[in-house]
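As structure tokens, one chain now follows by itself in the form predicted on its own.
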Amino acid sequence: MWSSIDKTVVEELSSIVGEDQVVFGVGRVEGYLLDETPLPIRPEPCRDVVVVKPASTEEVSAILRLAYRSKIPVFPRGGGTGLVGGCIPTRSGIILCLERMNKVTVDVDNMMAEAEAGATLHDLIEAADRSDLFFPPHPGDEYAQIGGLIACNAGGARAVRTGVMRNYVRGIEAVLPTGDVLRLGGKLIKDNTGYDLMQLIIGSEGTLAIITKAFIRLYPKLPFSITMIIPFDSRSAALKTVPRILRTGIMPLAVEYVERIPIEVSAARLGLEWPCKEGEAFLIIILAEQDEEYLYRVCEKLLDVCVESGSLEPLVAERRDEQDRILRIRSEIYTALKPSMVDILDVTVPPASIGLLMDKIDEISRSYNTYLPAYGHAGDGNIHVHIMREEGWDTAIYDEIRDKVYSVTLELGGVITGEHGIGFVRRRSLLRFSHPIYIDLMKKVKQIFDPNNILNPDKLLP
């Protein structure tokens, strides 16, 4: 059995990347073992690992050739911002840390960014901005890395208008478990050349190939924006307003749903104050357009729809600092709730069914006499339901609640995850709530790409 103290392997890895880019030994690897998965469901990491930090696709290729030949598990690691244990090493093996591969260049004429896997979302946004361009999605934490965002097909608040990561990736460079380098697509708008293997690798959670570089589509900036908080008396009223807004033809940059208790916990943690005093449930709506006059016309039309749907007095933020403050409080809800929670779900239903989903979640909450805080991306039907700690409850009760939330989601035509993925912690749920043929096909795809099962084993599929 291979061990991280195997001198031959460590020496060969050192010859590939340099001795100072290989990290091993208890205590030294701790910072590479975990992600943001809640502690009660997080897998225990294996500490018998070696961390390797390549600087190029060629070095990644050499590392995988060694791992494939020796049948050593490889765990790709990005920014560690995942919520389902997707990058946690669960066996003795190699942690492939891509942080040194962090270059971003922008082709202004083609409106494309060429980004290495270790570049962060912040790096991409800044590079686009310097070229007077715009990366429309904002799929989560800005310290998430591009390779991980693509491998997990990250979504985020703006998916309602701009789509998810796969909608912007036009080409990738990826290394197969054998060490072979695959180049797919490029600075292209159209590519209909055979099976779309690039889209198969996008969202595969590091189980089929290691993404080392991507070509990402950019757009002109939207210079004018408004952020609104629309308060409602109930969850259901807030969420049932969303399809009415979208049917008008208004397409906000983001339509987020939050609730008073978690949003005020988040604000307090930041030393801030939630500015909206009315209501128990809120829509945070961001409008962004090229033309300021058109922006205000859309804003008035949207507010009319909300009032007709029973909203209370809205709050409209036009100044950039006001908008940033609102979004900062929204973005910190998970961190604020994390110490008191067991799990965060990201179920997704057809957008018009999101109000019905919330009604079902309220029923589950009442039946267990517990509060299930919910917030998320109301415009695309993706809601984060939190299962909170309760005195005297055991794992079986938490599992029951999770399964009931998943069951009502599927009854409404939804899926168990819209953006977090399967990782380690959702594998049982994937098997329970998926058709056996679907699971069998995925296993066969994995076998074709990775016959030795070295790439992120124990993730996505058993």
The other form holds:
2 protein chains.
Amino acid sequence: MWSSIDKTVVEELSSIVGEDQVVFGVGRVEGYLLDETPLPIRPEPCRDVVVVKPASTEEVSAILRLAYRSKIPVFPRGGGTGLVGGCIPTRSGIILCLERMNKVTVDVDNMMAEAEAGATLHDLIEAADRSDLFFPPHPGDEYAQIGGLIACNAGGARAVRTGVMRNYVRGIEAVLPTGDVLRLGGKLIKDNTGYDLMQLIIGSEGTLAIITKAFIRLYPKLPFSITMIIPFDSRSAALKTVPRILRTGIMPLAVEYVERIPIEVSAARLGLEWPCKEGEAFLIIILAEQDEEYLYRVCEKLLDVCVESGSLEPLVAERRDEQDRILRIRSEIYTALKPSMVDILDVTVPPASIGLLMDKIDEISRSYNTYLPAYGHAGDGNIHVHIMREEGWDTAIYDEIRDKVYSVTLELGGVITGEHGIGFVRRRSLLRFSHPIYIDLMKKVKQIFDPNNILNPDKLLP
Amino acid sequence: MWSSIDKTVVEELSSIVGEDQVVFGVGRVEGYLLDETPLPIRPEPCRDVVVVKPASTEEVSAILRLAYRSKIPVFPRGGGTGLVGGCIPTRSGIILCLERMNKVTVDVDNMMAEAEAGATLHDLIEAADRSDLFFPPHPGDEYAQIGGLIACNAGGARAVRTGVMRNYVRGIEAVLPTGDVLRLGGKLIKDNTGYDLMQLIIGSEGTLAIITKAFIRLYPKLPFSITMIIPFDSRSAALKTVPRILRTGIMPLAVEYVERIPIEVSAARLGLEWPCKEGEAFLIIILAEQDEEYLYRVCEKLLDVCVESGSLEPLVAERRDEQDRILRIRSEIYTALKPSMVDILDVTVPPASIGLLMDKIDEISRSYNTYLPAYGHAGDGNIHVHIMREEGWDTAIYDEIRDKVYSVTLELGGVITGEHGIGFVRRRSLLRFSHPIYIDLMKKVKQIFDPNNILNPDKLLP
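Form predicted together with a further copy of the same chain structure, per the form predicted on its own context:
So here's everything in the complex, that chain up top.
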């Protein structure tokens, strides 16, 4: 078995990227081993690894040629913001850390960013802003890196209006396990040149190729925005309002659903107060438009729909700081729940079935006498269900609950993951809840891209 | 070699779909052999074929099981509106005609259509309309069928705002060559369950699987629209205006570019007159919005940008019949040019490079002393260049011109096809203008889906 202390490999890596860009030794590699996966489910990382930090596509290619030849596992690492252990090294191997490849340039005429894999979402947002442009989706933590966002087809709260990463990526440069560089797409709106291997690589979680660069579509800014909290007495009243809003032609930037207990826990953690005294179930709706007058017209129409659907008194935030405060409370829920959490799920159903799904989750919750806080992206049917720690429970019970949540999701025409992907921790579930022919085709696809199985082994494929 | 007169195969097909749904014999199959590919480049169809018309996914599956077992080529056929010979049978085999599978239902709450492969674009548009919903893109001829539109990832004039077919397809049911049925995605906005094989099948031109059904996202109607013709003295003035418009945040439904000669030929063919006396180069811009007042504000802003960019007097059509007349003239160009046409290209470059591309095409045109009419989807960098018939020229010269157009396109960061795909006629070009590693991966992908090479042989893969 290859080991990080194999001197010739370390020497060869040093000769590719420079000695100071190679990190190894227990203790020194510690900061490169984990992601945001909750402790109870995350795999124990293998510490017998070398971290290597290339500065260019040529260096990535040289590293992969070496790894391919010597059959050394390679674990690509972005911002480490994943929730399913997708970048945790599970074997002795190389951690390919892309943080030095962080250039972003903007082509204003084509409204496209050219971003290296290690640039953060924050870098991309800032670069677009400096060019008076805008990256519409907001796929989560701003310290996520572009390569990871694309490899995991990140989603986030704005998919209801603007879609997920896949909809914005127009071209990629990716290095195959052999070291060969593939360039697919470009600064293009249309491309029908053969099989769309770019789409296959998007969402492949680092198992088919290492994405080194991407062309990402930008849009003009939406300078005017309003954030609203719409309280309801009941979950069903809140959730039934969502399709009604969307059918009017209103296109909110985000439609989030939260309930009183988790949102108050989150607010308290931030030393803030949740501003709605009334109601148990809330829609947080962001509107953003090009035109201020139009924004107000849309806002009025939206409030009418909500009142007709039985909402309580809405809270309308127009000032930037007020809007930010609401979104900070919403964003903090995961962190607030994390210490007592076993797992965060991201099941997704047809949007109109969210209410049904949550009722079924309540039934599961009651039958196990546990609390399963659930909230999420109501406009796109994507709900984060949290499995919480209970005194005296073992893995088998948590697994049983997860399987039950997945089963009711599938019965409603849904899927086990809408955002987070499979990573390390969902492989058993993928196998259990997928058709064997689909699994077989995936394995064959993996085989043709990565015959030696060096790229992110133990991930995605069951 | 298997032949259509093989009695047992015909009998077996009849037992699957019923005797009256199996068509064979020279003369009787004639209506199923061609598509819209110009005569000079289209392959000679093989007439030794059996046309079979299944009514269900189960029947498609049974037909493919038979074909797989007996290694019989299968040519899927939709509306026959393709321009690259993608559905023309080039060997003895089965023509799988999906026209009987034409059901469309609309799920209003989820704003999704469930459409069978043989439903036409027209059927989909009508079904959406009956539910007070709207299918935003308009990927070409309304008698194209859903299966073909997805298999070819059809584009059209509205990609600038709404994207191509790929952006609307949320789930598919597809039958593999073995007869196994694969169901991918669903009525879902988000899905990150493993490799996105649905995206791989979209655009695979019937070579990987037979699409039998799809879930297609719909949107609320855009009830208010305006169509404008903006004349300019020169091509460069017209084309430079396009990125300026898009950067203001105006989102036209379509931005088409046409020049005087082809548009007048087209108008004359329809017995109409092109309504602009001034100008040589024209942008046809469609605006459509939810809100009438906002539409007028956008229209004003747009006209300001055009005037600042040096446009001549714009023509603004608000009445439905006036708007339709302009679009009919635009749509007729292909038919008007077809009798004297050798090939219609659909090269695509970064949108801001369209002007450069057209200047380079003019250079090619001058150096061969031939007219290469070009027009197209200016908002998405997709230009239709027509190679016209010239007295005494042979295939070699046409091929040379096509290769030159492709070369200048690639130099500008573009691709040889943005819309029409590879089909039969572009395979040589795909091979010539693609990286060998990409071609190799495509062949391996084909191999894992279709090891016996029965699905649409001689198409897409060089």
